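Just one chain is shown here, as structure tokens, and it is the form predicted alone.
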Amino acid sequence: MNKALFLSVAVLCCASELSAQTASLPRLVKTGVSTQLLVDNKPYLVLGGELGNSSASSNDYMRPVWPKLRQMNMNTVIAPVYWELMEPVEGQFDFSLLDSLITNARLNDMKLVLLWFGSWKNSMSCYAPAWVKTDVKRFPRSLNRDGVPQEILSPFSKDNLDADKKAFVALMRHIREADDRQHTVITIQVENEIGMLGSARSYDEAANAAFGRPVPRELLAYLQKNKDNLTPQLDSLWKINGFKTSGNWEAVFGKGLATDEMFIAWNYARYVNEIAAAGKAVYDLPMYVNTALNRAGWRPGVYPSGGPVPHLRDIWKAGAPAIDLLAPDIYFPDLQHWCDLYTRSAAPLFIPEIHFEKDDGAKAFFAFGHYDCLSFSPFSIESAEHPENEPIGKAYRVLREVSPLIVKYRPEGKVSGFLLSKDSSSQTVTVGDYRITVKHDFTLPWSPGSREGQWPLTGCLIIAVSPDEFFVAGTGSVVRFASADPGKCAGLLSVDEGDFEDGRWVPGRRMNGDQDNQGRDIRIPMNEYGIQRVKLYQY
């Protein structure tokens, strides 16, 4: 082979290899009614846990944490990357903490979701480097309504944006160099729980000038294009003011806190979009923004104003097209309420943070079964004192086994999820030829906890793998099948508990007699976590 031909073949081989690596990058794809996160070209569910804010800042601190995470059957760790530690001196980067996370995740057979603690973390700029914090003139702060500076970098400053963007691009470049073959890092969170505190918007000089200028054309074009599907609050404000398509913020939306919040949301979204787009240009991973939710009755500025809360969804979608997911951090009790809001218009559900508590196992079954859920992740997961006994770890063991079935049958609408409590102890759905009723375990009069005042949450998911065959996975649930044809009855042909080993179903006990209430019910008792395979017939 002559030298020119050899070089041409080498170049083609390198180009082909690079193309294959790019094609296999983690990415989001739409499949039927479902959105899937593909990792190494296979659908992936994040069975995760988020580390406490400071845990990943010390390798010594993390050393005993990894075995805990492994004991809880997690497949993904959600971990911060700190701007102040990554760029302690402007232009000088230290990636040793990140490299340690990547190495240890691989050693423990886990993936990583990285949280960029850049300009903002829980609204504040506490993770900005010292060289940013101390140079107030170059890196200006937001001001509240009284003109008092806040420890919040202004989103109206080009210097603030450029410094953050340069650091984020360096981060993405390093991830590409360290991980473009193994794909340990699968998703990136850009900033953390963005929002203005102290007032609904900033009143710094640049902010006031922007507030007086016309509403950006990009936003107005989005509103007109999506006029029939806007969130109710935005639609109402725009309608009251005559659906104007030009004018400044108060002319188009009226005066008040709602307009102030939309204004700051738009500017946060544009800031984040520029950072995300620059990072994706270097290494195109899926990116999301998480949300500090708005507590009922609280005003914007008391809760973080302008973050991607449900009523600002359209502002963020218009302003940050480089962001793939808007993700709720759920610390309020009504899980279904918030999940419903974030899955409006068939958006996928990605839960990067949820309160770490005993009910999380039941909530995980419900989230992955009822919604197009890509991620479930209790916060401060390393705080578990007895990880081997944590309900979320027991649920994750089951979910890891049934994940291939979930991702296979969810796009076909054949996966159902249930969350049960004393106030919602029975739920019914129809799947194919069967009407399925799921009840809380304590509804059985012989259940040990049936007379208790407090009923813990329980949950399960049910997967229809054929017209007469289902898998039930969960905890504390009783399932009864009836024929959808009122002229027929449904019977249990067989019920087996078991496990999946390397994707192959391995049956255990045949659950006849007392275990299925003499052919009446499928039951996974309270505090037990398991899978049962059900075959049905009609007569």
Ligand code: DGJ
Given for the second form:
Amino acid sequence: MNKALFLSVAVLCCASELSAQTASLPRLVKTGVSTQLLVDNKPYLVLGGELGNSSASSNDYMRPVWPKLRQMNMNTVIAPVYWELMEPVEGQFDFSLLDSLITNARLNDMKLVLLWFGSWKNSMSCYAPAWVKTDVKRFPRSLNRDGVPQEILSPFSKDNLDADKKAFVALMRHIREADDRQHTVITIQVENEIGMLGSARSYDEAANAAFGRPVPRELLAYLQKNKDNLTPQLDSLWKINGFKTSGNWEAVFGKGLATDEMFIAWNYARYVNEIAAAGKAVYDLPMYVNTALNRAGWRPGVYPSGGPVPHLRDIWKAGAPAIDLLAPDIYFPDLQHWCDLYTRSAAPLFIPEIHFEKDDGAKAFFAFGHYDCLSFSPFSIESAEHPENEPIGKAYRVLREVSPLIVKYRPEGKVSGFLLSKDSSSQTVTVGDYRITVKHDFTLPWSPGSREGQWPLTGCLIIAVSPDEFFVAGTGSVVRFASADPGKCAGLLSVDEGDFEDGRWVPGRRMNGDQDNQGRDIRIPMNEYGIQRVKLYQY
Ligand code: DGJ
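Having gone through the form predicted alone, I am curious about the other one (the form predicted in complex with the named molecule); can you provide its structure?
Entire complex below, previous chain first.
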């Protein structure tokens, strides 16, 4: 073989090996009406829990944690990688904590989502290494409106960006070397809850200069292209100011906190985009940013200004195309409200953090069933004192069993989810030939809790596997099927409780008589977590 031919064959082989490797990396793929996270080429649901911030900094601390996580039937741990410990001296990397996470995740048959605690963690730069923190000249801080420096690295500094980017690229290279065959690490969060505090934007010198310059062309092009589908706040600001397509920030969007916030959001997004893109060039995993949500009535700067909050979606999408997902951290009670905002325009929902509480089991059924959610993950999961009793663990046991059905039927829109409370105790949907009404268990007059003042949340998901056959999985729910045809009635042919063992349905009791209200309803009582298979007929 001549040398040139040999070389081109070698390049081709190498390229095809690379693309084969890339093809099997964890990735997001749009299938039918939903987006799936593929791991080893199969759709994967993150039945997760996020560790408290400091837990993964000590292997000794983590030792008794792993069995707890297993007991809660988690398949994924969401865990931080700390810049200060990974690069204690500039250019010298220590990956021992990460290696230990990977080893233990594998030993416990779990996957990892890694959180890059780099330039920003809950707005602050507390995870920057000491060599960054102490050199404020080289690594400048953001200033508030009064010119007071904050412990928040400025997103306007190339040195800040380069230092973070180098460390992040080293991290992604190490993950590739350690894991490109086993795919234990499936997704990366870039930074943590970004946003300016103290004022709506930074007032450092570079920030002030950028604020006076024209709004970047990329952003204006995005706005023009997506004019009919912008978030209402951005649309109205742009409109009030005459849909200008050139000018500086205040000329295009007007003067005020909203403009200050958009400006800082754009600059955070560009910074994060560069880090994520550089990391993906080394090892192409799905990447997301998480959000400290904005409390109603609070001003930007009081809540972290410029993070990927719902009203800044367009700025983040335009500024950070390397970021695959904008993800909400849900600590507020109204789960549905926030999930609706984060799934606008069919965006996939990934919940990296949710308040760890007793209702989480019910919420998980709802999130996976109703929103085609990719990840559910209570925060500080290792704080469970009795993991064997945790509702989320019981829900995950059930969700693990029905996951293959969820991922198979969600692209066809055949999975529905329900969250039930005292105020919203009954919901009805139509699926194929049936109208399905799902009620809270306490709506049954004979349910032991029906006279209680407080009703815990309950929930379930329902999968239509054929026109007359459904699986119901959840807790505290009563389900009634009616014909979608007003001229017909629907009846229960058979109801079986059971489990999936290695993907095979193994029926338990035949649920009839009192257990299905003499042929009327499917019921999974309060505090029970289970699956029932329902066959129906119409007459
Ligand atoms: C949200 C942050 O992302 C977490 O790291 C942690 O600080 C929690 N808040 C604490 O509630």
